[in-house]
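One chain is shown next in structure tokens, namely the form predicted alone.
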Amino acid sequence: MKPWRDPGLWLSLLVTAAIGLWPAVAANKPYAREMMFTVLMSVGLASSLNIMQGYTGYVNFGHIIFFGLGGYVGFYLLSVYHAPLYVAALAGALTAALVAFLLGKAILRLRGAYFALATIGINEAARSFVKNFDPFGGPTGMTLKFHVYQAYGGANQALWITYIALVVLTLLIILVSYLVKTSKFGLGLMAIRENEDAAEVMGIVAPDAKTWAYVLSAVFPGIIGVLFFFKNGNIEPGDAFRLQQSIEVIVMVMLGGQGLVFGPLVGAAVYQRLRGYLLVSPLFKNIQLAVAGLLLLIIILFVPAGLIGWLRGRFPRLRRWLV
């Protein structure tokens, strides 16, 4: 089926666009913008991780590495050289892609728990490196001077520019995820997920396919990191390389349904709603990560296909809409 004729693709794009347009019709536009920025960022991170985890079956606890490294490189260009935002975003994407390519060649021959443990170690190594790298501000990070935002019409206008850029980027991530899934390349990735040895017997060069999937999944977090820290005006190692955030993104992917285009979108939106409740709850606000871990355990034990996967299995007629 041609992509533009697939109702599942259009449903995914329309839901994402509806989330992005919500601040335009909300009564409290700044509040709605910040809330939807968080949701869209989560959708983007989850959908990009799904390209690696959902299609190849490789669980990546270090996905946030690319968010942090891309964010740092872009922020450095913005802060020191006053580069335009699009140049900083491109630099963040290229940095993430290069790092992913080098890492992929080194660790993607590992499988299962060995790969997962390696990604955790790399995340901690990246945080330690940046924490001791003086050009990036060391442990205190970097802060943007207010006059940087004047080139964008002031801080308020810059926030809206960043938000619109994230909406467009998230739509692009959804589209790319769909195109990968329905391509010959995507079929090869899913063959690796089902049985890597059998896939190689059938002629798929698994290390190369996994590496390029890893690179593609890394490009988008690199850009998201630049947008997020530009919006915040500062960047620190602890915020850029939070292992907790990587775990939360994995939960989002599995909650919605890994290996599906619509799954991470729903999983991210549902989890962010739940997270918002936990943060204001006196009982749960200090054990948020424990709740995320418990949720992940429940998904694995009782709903391994995720919410969208369960709906596809329970109501076959929905399969053409829930891709």
The other form holds:
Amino acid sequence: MKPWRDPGLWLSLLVTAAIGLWPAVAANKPYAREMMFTVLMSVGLASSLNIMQGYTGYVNFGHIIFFGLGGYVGFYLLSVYHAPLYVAALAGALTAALVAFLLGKAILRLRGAYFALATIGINEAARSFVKNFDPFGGPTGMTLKFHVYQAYGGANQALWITYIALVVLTLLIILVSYLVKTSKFGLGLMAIRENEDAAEVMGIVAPDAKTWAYVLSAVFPGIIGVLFFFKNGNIEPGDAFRLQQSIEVIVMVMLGGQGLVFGPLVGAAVYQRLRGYLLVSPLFKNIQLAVAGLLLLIIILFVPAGLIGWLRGRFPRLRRWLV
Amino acid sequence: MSADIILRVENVSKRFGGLQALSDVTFDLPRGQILGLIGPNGAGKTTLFNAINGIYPPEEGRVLFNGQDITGWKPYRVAKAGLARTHQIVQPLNDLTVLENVMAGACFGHENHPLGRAREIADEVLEFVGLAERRDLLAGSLNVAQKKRLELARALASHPYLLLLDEVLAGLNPAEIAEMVQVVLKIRDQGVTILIIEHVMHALMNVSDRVIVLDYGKQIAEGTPEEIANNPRVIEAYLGDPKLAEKMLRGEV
Ligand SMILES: Nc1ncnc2c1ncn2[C@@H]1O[C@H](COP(=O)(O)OP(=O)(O)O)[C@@H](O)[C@H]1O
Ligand SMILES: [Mg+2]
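Give me the form predicted together with its partner chain now, not the form predicted alone.
Then the entire complex follows, led off by the chain already shown.
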């Protein structure tokens, strides 16, 4: 089927666009923009992680590494060289791609839990490296001088530009996720997920396919990191490499349904809304990771296919829409 | 090497720790033939397949395929050279549909088809092995006999020059065996060379042009099915039953 004839693709793009356009019609626009920035960022992180975890079957606790490294490199260019945002974003993407490529060569030969453990180790290693790397400001990180925003017509305008860039990027991520899933490359990845040895016997060059999947899934958090920290105005190791954030992204993918295009999108949106309610309560604020863990346990035990996967199984007629 | 030898196995040996799984196995397979491989459980038959297609490279010896030394190649490289195999223990891609399983076979083999063409080939092959009606089911939902057909379909979809079949008849009932034997013969008639491991003796004797017997990793006999059935060493390897030859040929073993 041609992509533009697939109602499933359109539904995913429309939902993303609807989230993105919400601040335009909301009463308190800056507030809505901040809220939807978080949601879109999660959608992008979850959908890109899904390429590795959902399509290829490699659980990755280190997705945020690319968010952090991309963010740092982009931020460095923004603050030290006053590079334009798109140059910084491109640099973030390239950094993430390069790191994923090299990392992939080293750790993608590990399977299952061993790969997952290695990704945790690398997150910690990246954090301590940046903490001790003086050009990036060491443990205190970096802060953008206010005049950097002047080039974008002031801080307020800069925030809107960043937001629009994120909306476009998220739409692109959804499109890429769909194109990968429905391509020959994607079929190879899913064969690897189901049975890597059998996939190789069929002629799938698993080491290469996995490396490219890893690179592709890393590029997007690399860009998102640049947008996020540009919006924030400062970056520090603790914010850039939070293992907790990696875990939350995994929960989002599982919650919505891994291996689907629509799944991580719904999972990210639902999780962020849920988190929004919980954060208001001081009790939950302190135990949000425990809540995420509990949620993960419930999903694995009772709805391993996730919300969208469950709907697809329960109502086969919906499959056309829920790809 | 003469042009019509598609596979040459030369002095191949393979050890697993202290166990000599294959010792000094040597044979030629002429293009277009069916070569049967028999031997008691644990004789090293599957290990020989693994040594040929690169799952476990042999410690000694060489494997030549279409005149090319493929010893130690990775399985995907061997597949891309036009050699396909099935697994004794079926390896379906459970969460993909039957069609997608077979498409993967067509996509990534030596012909390297795009998805559209792979879908056409997959539909032809599914028709051929009798799984067409189940094309949209998940592979994990098939029963064992159907999974065996799926293994075969996936391998066939790559349009291999050489097909290694590892006990595709095991666990099938007599009617299914008869059907599958016809399928194997048709594949040969399409010009595919076949190396087949089988425990269902009469079926193997009926389809094979020649037969090799392995016992404890050693090649103890080679010849036409009749020669093998009357070979005293083979009879000894199979529990020393003197009436074995007659039984084999009558289809009672
Ligand atoms: N990966 C492996 N590791 C250790 N031993 C193995 C391995 N694969 C096979 N073997 C051993 O090698 C011998 C031959 O096995 P196999 O080739 O599967 O026999 P067959 O297919 O003829 O029944 C058996 O003793 C088996 O236990
Ligand atoms: Mg065997």
